[in-house]
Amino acid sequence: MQIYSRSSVAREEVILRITVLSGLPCYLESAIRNGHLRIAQERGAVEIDIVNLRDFAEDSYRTIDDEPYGGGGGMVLKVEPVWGALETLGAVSEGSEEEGEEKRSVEKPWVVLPTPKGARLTQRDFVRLSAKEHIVFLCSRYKGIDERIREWVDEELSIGDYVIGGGEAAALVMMEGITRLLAGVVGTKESVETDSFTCGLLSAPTYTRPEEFMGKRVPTVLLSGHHEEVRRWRRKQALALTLARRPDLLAELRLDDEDQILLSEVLGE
């Protein structure tokens, strides 16, 4: 087995562990060493490692993948590779470490399936992996998978309703936005607990330097300096966002006497 790893520090100091099954291990390589993902790492948030499901092939071609049963177009994900993986990461059965002359039971890897068949993706999910020790992420290609290989799956997640080549892409995306939930990712912690989504609305709009540029300017209310006015403005800038955009969202949220009060004056306007 050939595993990428990118993290520089003890597995003791590690929160969380991702681990990647692929066929295409180039394809995510570079991704994981950039970004929040190579920031995750540096700080002992997180270890990733890219596992290469042809070195689990059993036969000289390194075949991971066939024709489908019955005919028809694609190839599909084999089911020897993909157990032979799971099995050597104890995804398969319940886990165990060696700890002097004795063993301690650790928690089971959790197989994610990257899969338009899968439940759609929400800011929750990401919350709600974020707490998990160890992932696995299942990538196919092409046609999908051998349907015997759900049996070790424990969640099939999808990132829309459309199809991409393959598994990868929506991996990383959804170790992006894992990852830079954990502590010490990002900055500043306001700026994960203000994204859209994580509140409950879109996020309000944000300038930068400079003032004016082409005739347009910054809000006079970004300059003022006083605090109160700025996050008033910024609430009702983000009802307003999402009332035009994801009214889907407001039914879901319960609104405060203020927000009830930003609201009004939105819709007035």
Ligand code: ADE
Second form
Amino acid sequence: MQIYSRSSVAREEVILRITVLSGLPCYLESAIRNGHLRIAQERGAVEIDIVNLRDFAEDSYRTIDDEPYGGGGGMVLKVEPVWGALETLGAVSEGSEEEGEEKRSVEKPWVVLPTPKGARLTQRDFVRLSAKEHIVFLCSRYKGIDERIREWVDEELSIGDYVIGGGEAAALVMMEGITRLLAGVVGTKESVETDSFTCGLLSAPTYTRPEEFMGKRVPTVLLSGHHEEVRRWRRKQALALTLARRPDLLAELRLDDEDQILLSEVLGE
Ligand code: ADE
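Now show the form predicted together with the named molecule, given that the preceding structure was the form predicted on its own.
Then the entire complex follows, led off by the chain already shown.
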């Protein structure tokens, strides 16, 4: 198995490896071959592999789910195919914990289970996960997973307080969020740094040509060429928007002197 590590590449960008384990690989295939994820792969920032869990099924029907013990609706993801796939990737190994740790060395992949039972995903998780070398997303499209699988998972993450059809769409959300933080994927560093949430605020409104459309004009300050005024305007807009829509975010933020002034201006308007 080819292992990508930071030291094995001659470029400065971090190469992140992502493996998605899924019983529905076709769902993911077109998504990773298009748009943002395609660009990230072409630029060498990430390598994405999709692995069909059915390849690790133990019967000729390639079964990966079964009915729950004790009855009840839905199907449950089985332990054997998940173990087989994770073992092949070096994420788990047989024997004692210590032996496993020794065999794994530094390359042990970080196994993430997308699930509504997980911790709620934030931009901070993207930042943290973008520093990993190899992430494995384990997707389940079933009622749930056999509880024993949880022992092999490093982290459970939820994309929100709702239930969707399965982990694939959630894994895509996470892949998009993580890969756009990797060097070389998004146009400029500034563009990532000014994202909503990255600096704790919702981002300021943006405009592009034309200057006027059906009587609606672009704010004059953005046409002025005064970088300092533009920066101040954007900061004020970001504070105003966050105050109006997400006061909870604002409450978590340490505001500096300029922010306090801008915020009092917002409140006075
Ligand atoms: N699978 C189903 N619902 C989910 C959610 N909200 N987050 C992550 N994975 C899921």
